[in-house]
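Just the one chain here, laid out as structure tokens, in the form predicted on its own.
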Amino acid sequence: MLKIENFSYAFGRRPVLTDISLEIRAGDYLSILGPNGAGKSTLLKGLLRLHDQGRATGRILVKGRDLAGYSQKELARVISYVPQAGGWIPPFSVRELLRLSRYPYAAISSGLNDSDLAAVDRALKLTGLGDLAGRQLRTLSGGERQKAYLAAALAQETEIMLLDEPASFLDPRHAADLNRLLRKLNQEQGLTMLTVTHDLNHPAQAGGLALVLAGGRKLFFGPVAGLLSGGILEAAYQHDFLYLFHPRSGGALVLAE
């Protein structure tokens, strides 16, 4: 689904990412970890071609095709993006936001068709936002607004979804609800997901693969179980951690000392 070959990115003489290579298969769930400034968000933006400054080298293949060969509309039919909940809030209702996410398919002259409207309704149902469809985004709580951004990405009907710290700014209940929904979408709908997170326990809960970046370089890439050995997290964060097991689920827990 995604193949990144020797991808590097620099702002002027300052490298942000150096020689990143990895492959993601259809249906994979990838958690991207690393300290602040490690290049996590830069990697997502590279996959979306959102960089307007700096210099990229290497190659990114999306479904076997060079990323550079996609038109913006073609790319938006394959990859969707869920931003962080904080920051600027678009001046739209939830339904308006989802309708706008259908732009890769809609013709400017004719507007949305029945297929577009059905995709919007499906996304509202999946995220449980039907009752809030008419509400302005600025009137929603952080958790509700984050679900609206996720619903917009679902209405876009892509095979790959990129999420940049989707649970940031959310309280524990809303964060848990969102993470459960993401796992359900990955497991039941087969969505390929790449999620940037600062929650060190998220990868173990989500399963799948983990990528650890440090200083713009790939420190680890593989099954999440590998994070619990070899001092990977200690090397990345330059900090000591405790590894415990949850008394009910038996799953691993990571605590900062």
Second form
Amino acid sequence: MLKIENFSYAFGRRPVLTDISLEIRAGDYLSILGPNGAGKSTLLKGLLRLHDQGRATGRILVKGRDLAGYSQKELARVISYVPQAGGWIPPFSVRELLRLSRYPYAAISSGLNDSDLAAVDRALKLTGLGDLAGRQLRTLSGGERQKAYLAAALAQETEIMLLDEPASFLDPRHAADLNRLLRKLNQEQGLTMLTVTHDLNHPAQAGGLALVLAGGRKLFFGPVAGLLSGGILEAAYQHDFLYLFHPRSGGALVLAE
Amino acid sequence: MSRYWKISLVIALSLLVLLFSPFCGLSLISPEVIWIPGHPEADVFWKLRLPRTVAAFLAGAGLSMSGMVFQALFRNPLATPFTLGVSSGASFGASIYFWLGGSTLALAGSLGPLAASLAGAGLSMGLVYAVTRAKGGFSTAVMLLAGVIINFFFSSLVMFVQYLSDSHDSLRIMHWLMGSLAGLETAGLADLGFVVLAGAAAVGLMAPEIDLLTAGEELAASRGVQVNAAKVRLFLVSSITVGAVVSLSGPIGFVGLMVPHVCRLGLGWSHRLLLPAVFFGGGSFLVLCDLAARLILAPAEIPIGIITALLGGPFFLWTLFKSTRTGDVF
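Please supply the coordinates for the form predicted together with the partner chain, as a counterpart to the form predicted on its own shown previously.
Below is the whole assembly, all chains and molecules, this chain first.
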């Protein structure tokens, strides 16, 4: 589904990502971890082609095709993006935000057709936001707004979804709700998901694959189970961690010492 | 009331204003006489009032539409059609014309200020474009910074030219800077109509892109918008529209700030719906301001820029208090 080959990115002489190679299959769930400045968001931007392409080397293949060969609209029909909820809040209602996600499918200014509207309704239903569809984003709580961004990405009906710290502004309950929803979408809808996160317990609970970046280099890539041993997190964050097991689920918990 | 009803109401009221305004003035013109060939009031109607009403409408529509685009592009409701310096470039061109005189510039006749201000507008637009491009990509922040700097630069040059001018030329420059539709050159009207209507059509076609840019550039790109290309197109369309309007009427302030803001209160930020309301609302608003400019001190005429500025001050205060209450300038 997604193959990254020797991808590097630099701001002038300062490398941000160095020689990253990995392959993601359809339906995989990948958690991207690493300390601040490790290059996590730059990797996401590389996959979305938001970066200055003159500063990048290497190759990214999406569904077997070079990312550079996609038009912006073609790419938007394959990869969707959920930004962080903090910062600028678009002056739209939830439904308006979702309708904008149909842009890659619409002819110029012709408006939305029935299948577009059905996709919007499906996304609202999947995220349970039907009752809030008419509300302005700025009037929603952080958790509701983050769900609205997720719904907007779902309305884009792509096979791959990229999420940039989706739970970073949420309280523990909303964060848990959102993470459950992401896992459900991954398992039931077969969505390939790549999530940048600072929550070390997220991959432990969500399972799937993990990628750990440090100093712009790949420190670990593989099943999450392999992440919880061998001092990978300690090396990435230059910090000690305590590994516990959840008394009921038996899942791993990671605590910073 | 649904948003479609609101738009229909704005368009209907605007057409009524457009229809009745040419009959109004120091003296009312009866509709029957306008079809009588050679009747003095028919001449006033066809040769003076109608072109002026159309010019006011086009200027108001063009400035409001450009203001709407810049506010979306910069995600700032305080952006105006003049934020990027097109107006001060046009003012510089016009002031050079008045200072040196038409004969020196081989631009004698009433088209002289028009041509000179168009050249000035083109120069400032080209500079903003070149500076933004030179920094790589087409960054909104760089464009805004370049626009503000070039705005200040040309405003300073206008003051310098005014300083060098004698009192007569200085007065003409000052009068031009106030913005006025008096002594309008009808020769430029068809061109202005073409530019404003073509601009509106282009902006209408780009309404979904404008919505997505309002939502954020990263989000827009992830939804399939070619962000830099869209920004360049919107910059060019809006700046050319502003340049054409300002060259004909001088810099008429505040209309491009007030009208989009008021329309957004009722219609939100969906530009497919907002554009017709802003276009017709802006056009008819300036027609009414022009009517006020002609009637308040009749038979003397107040420059229309003074009327819009007098309305703009209280409007700014209202915006400020509203934003203080809601914690949000939107």
